[in-house]
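To begin, one chain is listed below as structure tokens, in the form predicted on its own.
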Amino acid sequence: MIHSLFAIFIFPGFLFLCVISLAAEFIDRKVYARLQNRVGPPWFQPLADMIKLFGKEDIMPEEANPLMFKGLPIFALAAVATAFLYIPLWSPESLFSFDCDIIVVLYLLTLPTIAFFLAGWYSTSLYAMIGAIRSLTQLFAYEVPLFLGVLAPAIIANTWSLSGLIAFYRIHPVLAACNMLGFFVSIIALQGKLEKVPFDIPEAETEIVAGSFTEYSGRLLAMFRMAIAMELVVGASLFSAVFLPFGFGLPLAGAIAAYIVKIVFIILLSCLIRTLFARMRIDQMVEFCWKYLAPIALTQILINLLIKGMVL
């Protein structure tokens, strides 16, 4: 029980999750800023964002939702903590391994978005609800591209389990490399997830200051940009376990490095797609999403169903 209660809230739980996402969050940032010929900001920069936040007063309007207002955050934060819980990291095994994990793992990644558009809808402020409205659409957008994409090596593997789709590939490493179609679709698509450019029009502040959050301040502002930066590295986590199925037959302090690495390499490559290109229009992406990366994705999906049947 001790055990249990150790590994959900401190290490691999939710206190290293926190850690391990201001980190990237620096990374992040860093880079960005380096790429774009600046020099960024320093390594404390995130922990002094968020303890300068939570030590300001929340203030809510008038004709807000208290209930809605103030517990969507943290449901925001709930769910983005608990799909880590599902993802295998440097074994095999996550802390909760079941048949179908994958499919609750996106599940649970779908309900932050969910919980910006309420918060936005419920602000009552009408940049709020037009930064809502723009976030639920891209949700219908990028969703079916990443489900998609994510879920095509699941086909090859025949297992909707994180943990048989790692086995899987550990003894059959060179078909991984068959799922690159579907590992660029999902970048691109977790770019939407988490609304940074080119995607990042339900927060574009020189249009609608700052979309669903613009009425959020103090501690509820603070969980929602931590649960932001946590989604970062649990889509990382997801896709290095899904199409970089590799390091986790290691000795620990080398499978936990080759985690680190994997997490970073796809920080980034969002990095590099925020600096090349520009923010698109709401009506350009949903465009480009169902005309190209959900063809793209299903191309994934009719070559692993050929492969299944040619080769396994």
Contents of the next structure:
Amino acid sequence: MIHSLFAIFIFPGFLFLCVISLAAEFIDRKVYARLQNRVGPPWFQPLADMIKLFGKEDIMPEEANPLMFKGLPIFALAAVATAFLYIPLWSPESLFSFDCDIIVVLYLLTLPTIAFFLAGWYSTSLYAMIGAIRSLTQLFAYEVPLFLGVLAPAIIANTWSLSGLIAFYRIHPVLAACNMLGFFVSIIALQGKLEKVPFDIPEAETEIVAGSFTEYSGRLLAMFRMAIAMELVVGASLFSAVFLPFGFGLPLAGAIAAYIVKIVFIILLSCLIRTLFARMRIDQMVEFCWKYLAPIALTQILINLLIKGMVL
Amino acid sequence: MSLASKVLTWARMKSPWIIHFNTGACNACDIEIVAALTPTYDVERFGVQLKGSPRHADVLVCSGPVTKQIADRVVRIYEQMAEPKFVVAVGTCACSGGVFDGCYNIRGGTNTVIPVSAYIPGCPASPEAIIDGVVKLLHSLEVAEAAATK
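And the form predicted in complex with the partner chain, for comparison with the form predicted on its own?
Every chain and every other molecule in the complex is listed next, the one we just looked at coming first.
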């Protein structure tokens, strides 16, 4: 009992996730700055931002629904932190693994987007509402390619549990190389989930102030920012378990090092995408996701089905 | 000063998010403010970020004299910001009304409608001056906090 509470809240649960997501945000911002030929923020910048926001006044619009307005940031944060518990980080088994946990993780990662939508909706501000509708429109575009991409490796492995997936790829490491198309699709779809360039349409600060978060200030905004920072780490951990299932058999120190190398690699890829592209329009985004990303993800599934039928 | 308030003051100094508002400037100061935010000057070194929503911002950067038409709006933007908040007046016009002082449609400097914490003169104020002004404002904040809790 005490042991699982420690695992959930301290290590490798909530507190540990907070620390690595602040570190991930720093890496993301620093590399972004270096790619733009800037010096970039100091190492404590995400921490300072978070502490400052926690010390600020909380303003709630008069028309807003207090329960929803205050509850949704906590809801988003809790959903992401829960998803983290079901992902195998360095040991081949996650903390509370069970059959079909990959589906649960994917749906828990969808919840923050729903929370962003509801937060914008209940803010009763025009800008927030436009941002909310955009984030929901975007959800329908990137979610299907993301699910197809992440579930494709599970088709070869013939299991829907993350630990089963890792066990399978430890026996057949070469087959993990077949999933690179799905990895490519998923990492682009992750940008949409994180609402980052080129899919930062819901937050587009030059058009609609700050999207869903327009009315949020202080600690509630800090929670939303934390949820997004955590989502990056949780997404990177999920991809590292699904697409790069290496290093799980190593001794503990080696396995942790392999985990860190893998998530830093995925964060760097996401940062590179953010630097290279400009913001799309919402119609271009939906068109891109359905015309290109979804077919590529389907191709990945076709390849995996063929491999499963012929090789295995 | 207790440890918690020390940490909070440190965090506030290290992470000033700004919002830029033109209260009737000729656009020269605005160009200089935008220039100060470009990679050449890289204000993210000091944790400065430009925010779209007044709810997220800590520092309101005003440029230009306050016209009668914009006066209500600038007060409204100021009231939408969460405490603690600061105002920086950029350019001679924002400091005092400048050459427009006394015009039939002008209220005067920014301080005629909202409290101003730092004045950055210049026509237009250069990006270096703007960054220096914001850094000085943050430093004075720390000094004031230390004096208040003594």
